[in-house]
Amino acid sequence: MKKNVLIIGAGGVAQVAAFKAAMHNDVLGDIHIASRTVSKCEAIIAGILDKKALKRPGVLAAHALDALDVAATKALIAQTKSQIVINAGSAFLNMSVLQACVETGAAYIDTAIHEEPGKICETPPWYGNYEWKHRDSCERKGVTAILGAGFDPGVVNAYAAMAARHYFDSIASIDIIDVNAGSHGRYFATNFDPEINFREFTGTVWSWQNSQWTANAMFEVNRTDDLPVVGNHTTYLTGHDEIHSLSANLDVPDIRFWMGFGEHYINVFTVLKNLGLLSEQPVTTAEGVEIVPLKVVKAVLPDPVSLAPDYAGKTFIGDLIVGERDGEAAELLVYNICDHEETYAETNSQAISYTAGVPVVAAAILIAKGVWDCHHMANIEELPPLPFIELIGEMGLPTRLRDAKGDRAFDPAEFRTERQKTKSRA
């Protein structure tokens, strides 16, 4: 069994991860939180102690770290005797943290695909540009590296794998739908790092259609669905991490990601983009100062963590899957509903952070117990989905299903039969 967890990052997702790791420190051991700003780590620890979230007395420590510094990250892994590293920081950190884990033998988990500051919406399959290039070194050294273990990517990948292995005989399409039906009361804000948030939407929208990559512009294609609990919502075709791995690992011709946006968000986004304020490329002011417009926008917007106390409403994230089962056409909606006020009461965080932070700790627990300690690099859909889906339900993210039988809670006993396998790793 692996023990002792190092959480890198001190934003909303890292905060939830730290709370949940503390609640399971009987399995995970010592919990360490590291960030460039150590005071943010200390604030998270103060919140955990205030809510008495530690399951049992144990180590809960804060550390200053520049995670782009591989040597410093390796030293902290060794100092803390951490055997599992949760990279809950910026996606810009992935490759350096992964390298530190490969060189120390610690298991690696992240929540999003790697990004380079000067590039956006890279040519598919995006994972092939970065993480997948290190598959051989992980396998050679027996290092477990689990990619995209948040909710989307992450849980939605497990939903797709569950459907492929245990429900359908063949799948024609997977439509991943993400709707935040909550409100934070601010004029304008993003629910996670503004820099990463905007970068998702300023370039080409890549989707997998007719077994090939298809390019669209942001807000060009939309759909409207009547969704459980949150009701009728319009969502927009958006490029997203999970499409880049699901298209490689599942034999499905159409895989798309849809995200909900209000009219106000679209209007503000459009103005910022048209003014060039969402550019990731540096410009020089009249005073000779070089700045990146997107970083300026990030600096003036509210910190996503600060939104949590005023957030109300619910989120919906799920997979709408169409295929064939027992010789007949079939449709399955697999989804989760999360409540902003409930997640704040438990972890001082809003539901967007909660839906990403809970699964990454569930992945750590499965590694610690040996269930997912695979000793190679894997995306979520390449791992057994049922233990993961069952565990996140126990940890606060219950799954529901809607099909011809009606809407009901997920029961793992219903999905024990193997119908098909995911494709072997490319």
Given for the second form:
Protein chains: 2
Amino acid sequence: MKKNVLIIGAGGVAQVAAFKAAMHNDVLGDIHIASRTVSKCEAIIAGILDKKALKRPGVLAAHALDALDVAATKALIAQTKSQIVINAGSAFLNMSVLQACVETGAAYIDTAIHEEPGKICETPPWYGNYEWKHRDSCERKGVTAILGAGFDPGVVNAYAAMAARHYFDSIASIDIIDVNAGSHGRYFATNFDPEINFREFTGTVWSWQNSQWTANAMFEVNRTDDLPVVGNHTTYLTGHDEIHSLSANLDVPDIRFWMGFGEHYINVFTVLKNLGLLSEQPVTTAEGVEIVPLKVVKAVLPDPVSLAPDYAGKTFIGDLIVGERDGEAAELLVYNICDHEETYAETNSQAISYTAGVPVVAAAILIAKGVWDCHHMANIEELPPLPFIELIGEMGLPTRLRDAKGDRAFDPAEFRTERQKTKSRA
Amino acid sequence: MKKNVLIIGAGGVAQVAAFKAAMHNDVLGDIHIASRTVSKCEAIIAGILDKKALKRPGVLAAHALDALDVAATKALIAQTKSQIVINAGSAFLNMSVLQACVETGAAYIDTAIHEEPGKICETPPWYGNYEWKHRDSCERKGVTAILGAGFDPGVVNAYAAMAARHYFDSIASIDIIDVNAGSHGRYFATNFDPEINFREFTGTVWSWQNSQWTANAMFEVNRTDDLPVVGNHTTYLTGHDEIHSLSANLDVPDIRFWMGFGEHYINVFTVLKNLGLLSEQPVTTAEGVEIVPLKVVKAVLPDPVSLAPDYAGKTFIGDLIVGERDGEAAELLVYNICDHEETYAETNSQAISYTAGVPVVAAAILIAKGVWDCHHMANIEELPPLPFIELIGEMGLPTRLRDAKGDRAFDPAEFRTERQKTKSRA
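Form predicted alone done; form predicted together with a further copy of the same chain now:
Complete assembly follows, chain above in first position.
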């Protein structure tokens, strides 16, 4: 049993994580929120108290922290007696926060892959460039480190693991489809940190096809699906974290990620990219000021957190999986639908933050309860998927299935049989 | 007789002005080029010498100058014994260079209206906000100051004055049409300093209609004309310098400026403007750096001077004038066609710089010869138009006419009769 949670970050995902941790403080203990800008943490806490979301009286505290500073992060972990650290801050922080956890023994959970400020779209597998280099030190110290525990990566990895272990005999392809069918009413905005958001689309699109890494350009390949609830949507082949672990951990020849974009988004993105305004390399103005264009674009765009009150509509995220089951071709769609207005009413956040922030707290609860306290580094598909999928359902993210038997709510009783094992790590 | 010319600036227009001044140094005397970055002046001089464009042996020298520094500018005027200053630098410099001229007695010529860095699109008439406030001091000191002596403003004002004085009995409307039918082959670029270029389109579009100032939004009103040589083009009602003096100096109820834009230009412009990236107001990045977005956009766009070698196609600039002549309704189109490749071969510059740079040197020659050395501040339409139109024709910008009699080359003999007078200044 581990307890006391330190949440790092104060953006949309951190806000949802703080709300959900507060709602489960009977299990999780003290809740601490730390960010460079302490006032953002305080605003989140004010929102939680305002909504009376703390399950029982307990510690809910804000801290100023530069999480690139490993010593400061270790000190805060010690001071707050946190045994679980949820890293919901910028993707640039992963390595320093992980190091602080390894050195203090606290469990580490994050929602997105590490990024270095100066590099975009590194060679696959992305986890191999940073996170997996620390597998040995986690193993040696018995530190639990769970990577990519949001929705995508995160829940979609658990869907894939569930399909592999409990539904199919063999899988030919996994297509992860992410569509935001909601609208924020602004001319243009990104749904999370623009600096991280755009970086997903400015480099090569890597996908796993015919059991090898395949390179495409962004917006080069698309598909159109008639999806449950949200209807017909065009999505584009996109590079994404989970492909890089699923391809290593599952024996599946085709694993692809598809993200929905409207024509307006693509137009704005294309203009900015072609002009060089999404570059992470500094330029020098006529006045001699050196500046990274992407940081200026971020400065002029709406703060993603500010979009939440006006957001309406739903998100769809799911895995479309094709394979063999009982000797016959089979197709399974496992998915979640989330409503922007409902998540705002509950947590002051839109559905994109909510779908990432709920699972990371579910992972913390599973660690606290020992179910996922594995004492090594793991991607989600390496952990038992059913308790996670069940728990996020109870916490606000219900899963549905669609296959030859029709569209229905997820029921763990359907998945009792153990079929395949995920590949064990070498 | 005035002589010795100091050209301020080292961009595309300054380069053409330097070439053309060198080609007429028998009249103009010593040619000096001054800019913040002296290496740009030296590059222009190297180009002139390389093309053997200096008419006769003489002084052709580069100087480092911050022309916002009035004392430094006065000192350079004195040191170089320049009696004529061509301000082809940034529009932010007008007031300081004008002041240096007033204080030294040198004649002043510019090609565009003054702008203050922090202000976009001030109230009409624009000249009233800055330039015309110095009319009295020019008059008192007998200083010749000629405003807006490029093509538009400049030659188009002379076309209007010619039409008013020598062609029509009364004028109902003047529509100035500016189309760049050439192509630079880049994804996107502005043809002169992006900081000045975009400022033309980000504020209110002011036009003179029914003898009053009328406000529209950019890209709100357009027209399509079948123009000589360049063919069918859509142009958009745009705020522009010359409307602000022509409306004061000519008795014409409708004076409008129309600029040609392709759909791609409008799309890129609209994206940048809506995102706030064309703003001249500083924003602060997450790292705390304060920066003007427009200056970053300028930094990522191609240097306009770099476009010239690849530019192909032609420009059209002209006045479409409707009025009465000899008791009957009449329409006159006065225009110039300029070819990007031809101007590059002659002056290392594309046609947009060329059409602005040739007239400003023609104005200098007319001052040097006494024809335009008026000893007060004047907009082009207040000066005799025929010698100017004739001279720019000899210097590479021939004028053509199209009216009921057909399309033909400009011949000053057609315009001997004096019909109306332009309004005299109060």
